[in-house]
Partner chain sequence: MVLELQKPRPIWQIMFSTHHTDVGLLYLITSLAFLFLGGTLALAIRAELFLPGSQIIADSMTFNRIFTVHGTTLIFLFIIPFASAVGNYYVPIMVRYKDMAYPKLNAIAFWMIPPAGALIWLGFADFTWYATPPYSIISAPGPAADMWIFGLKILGISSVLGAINFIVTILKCKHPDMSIGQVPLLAWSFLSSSLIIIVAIPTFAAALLMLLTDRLGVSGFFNPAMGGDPIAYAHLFWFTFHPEVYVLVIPAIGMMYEIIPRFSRKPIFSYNSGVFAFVLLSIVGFSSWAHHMYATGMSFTEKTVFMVGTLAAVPASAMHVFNFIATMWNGRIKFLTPMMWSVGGIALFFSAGAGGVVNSAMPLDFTTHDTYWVVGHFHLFVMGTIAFGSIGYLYYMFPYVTGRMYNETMGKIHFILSFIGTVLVFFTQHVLGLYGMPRRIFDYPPIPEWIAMNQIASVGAMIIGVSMAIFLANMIHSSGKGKLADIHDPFGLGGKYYYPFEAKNPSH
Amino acid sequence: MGGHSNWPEWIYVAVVIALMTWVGAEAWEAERLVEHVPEDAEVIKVTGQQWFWTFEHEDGTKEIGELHVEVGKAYKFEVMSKDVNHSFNIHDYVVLMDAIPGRVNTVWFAPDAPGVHDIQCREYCGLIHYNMRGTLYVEDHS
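That one chain, whose sequence was just given, in the form predicted on its own:
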């Protein structure tokens, strides 16, 4: 028993601790990026109801079924529902947030290129759920 060395075990423990610290730091950074809404983000109220989306910009402009935004500008979505649970999704920008009656959930994004993208509901919300779609128009105003 006297010839047994504990060094390999200590090295193993040190490597595991270093990896856990690195993974924790990366997760904290990802959480910080997701939760940090830029101060100059325009707030858009997103309301889901069977079976369409409505959008209200800060200046009072309302859109139904389509949303127009500008490239390079940050937007904060305040997502809510008027009737049942929905889930607001812009697949191409990895935006996904539940729309729950009586609750406001927030998510933000900043489009980086002009284009047209699908908006859809990702929560089964009733008979015509499959048709609860919208269109995001990302426009260049330079």
Given for the second form:
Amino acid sequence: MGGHSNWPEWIYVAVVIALMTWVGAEAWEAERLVEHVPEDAEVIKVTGQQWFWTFEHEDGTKEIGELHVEVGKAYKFEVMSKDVNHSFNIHDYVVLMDAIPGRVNTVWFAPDAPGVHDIQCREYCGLIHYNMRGTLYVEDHS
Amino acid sequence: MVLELQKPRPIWQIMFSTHHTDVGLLYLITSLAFLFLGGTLALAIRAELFLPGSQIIADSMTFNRIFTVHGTTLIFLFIIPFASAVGNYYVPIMVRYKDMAYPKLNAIAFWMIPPAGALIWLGFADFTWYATPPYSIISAPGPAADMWIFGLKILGISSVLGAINFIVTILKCKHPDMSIGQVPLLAWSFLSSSLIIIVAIPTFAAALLMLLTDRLGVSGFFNPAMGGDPIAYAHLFWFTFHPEVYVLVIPAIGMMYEIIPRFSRKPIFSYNSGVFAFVLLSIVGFSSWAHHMYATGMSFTEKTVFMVGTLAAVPASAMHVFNFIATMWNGRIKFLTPMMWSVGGIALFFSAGAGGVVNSAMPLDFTTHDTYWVVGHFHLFVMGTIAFGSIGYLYYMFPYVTGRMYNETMGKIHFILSFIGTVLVFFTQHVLGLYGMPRRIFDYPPIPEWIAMNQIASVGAMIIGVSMAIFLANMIHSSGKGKLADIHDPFGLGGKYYYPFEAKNPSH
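Having seen the form predicted on its own, could you give me the form predicted together with the partner chain?
Entire complex below, previous chain first.
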């Protein structure tokens, strides 16, 4: 290689590969834990449509634009769409799952403190995409 | 090495010419025109987002159309034609051939761009540069959407024709005395990116046709109401457009490989490592497309495969950064405008890459995906790396093309303001994304952090806007009235050693 020693580059490439391997392994391990849905998670059906969210609890009660859940319970969202692609997002709890017509995607979370959080659409879905928002109420009933 | 004839000619002689430098000039002027058009739309977007509520744009429909055309313009009508301009000027000279392999095809490939640009701008579609179904099928208003589809179709054909021309020119028309291992790295970058285009573009070309027939209602490939699957489109799209990212970035890196050794007055640290990294990137680039789709409901296995494929591209990119730094190490560096843009571009390339590692790590992607983090991330590539590399190269080419020097002080001011602006806009957008602001929104709730960061970003954008006005004034004024350049050594670097292909090719 140009008649000069190239060992610094080899060391550098090895360090980069080692770093990427570490990042990949950590990410793999974290994602494996995150994707493990608890057995007793309550199912909430989430439906996105232009331009609002509908939530259906296991007992059949429906909410539009608002979602009430309890602290300490695990919830599994079944995310669907009625028209175009949306993305169901509770940013504070890193809940993100695309709502795609014709598919049911799942994502879960377990709120750990009472509070009020924003729900928003994070996939472009047309005219009122910017205001396809909702509110999550985490309540303490105990 | 004079790239353009000095004596003025009537404009139609340039327009109907098939000579590589004339076609290069046409590409150059067209791409710069679209740079300013697309940049103006960017300023409108940033002005609108300065505060919550409606500022200068009346409604969200207009806003959606503006960011769609902004993205489409700057990717397809600025970055790609600009690279073609540089390739047209330099590749034939570097492989020591009289012209491109197919001069008429070359001119045809260029002349497809203006009508495609007209279709995109006259239509002004609203479905983002990603044209995602089913929105693009059932909701996006025509004829804007259809015009966009035809425009992109034409641009795809133009890219493929250009790519074929570069590949044949480099592999078949290079001087018989020259081995492939002596072809300069800039030409290697065009060979790599052209090979990617040939493999990647046909997939999107097919997807566009399917999208069009879906819109016409005669098929339902991506329409769930007719049994289709929108995710199929996402796969086809990203199979083309993740590798396309490398199509955009590789020529810009190639341009830096021309500038950095010259202005460091040192040979390149490792030519072989540069070639190896280009070829590796153009192969590994195909193994990562679905990292754009983690949140569409992919299985754990799929996500893992594409995460590994994405991380695998990092060492190749990192090799370029190493090569640049090692070349500059102990060099007698002359920080003229082209060198400043290249070095700034490398710094931002490194930042963009570091952010990209975060995106590719599966659990972190769910924090950043479709937020302003992603906007900041890819803009650090397209603006911070590709546009910086390209603009630096434009300053470098300027004396060879016009025979005159640009104004060095204005060039440096342009760089400094653009660098500050780029950091303000796109670093801030990363943080804004971590606060959860989604992309592609016309209005946002008055969350104090969001407002503050949007304002920083908007101020940064205005600084870039001012710097670009200085740039335009410099280019226009200097090309007519600038100081005459010493064509043998316009940058005063000394020695023919730094212009190796000139010595071998005195007729140019």
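These numbers come from a predicted model, not from an experiment. For the two forms, the rigid core is made up of the largest set of C-alpha atoms that agree within 1.5 Å on superposition. Residue numbers count along the first chain shown, from 1.
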Hey, does residue 128 budge by 2 Å or more at the Cα between these two forms once the core is superposed?
no
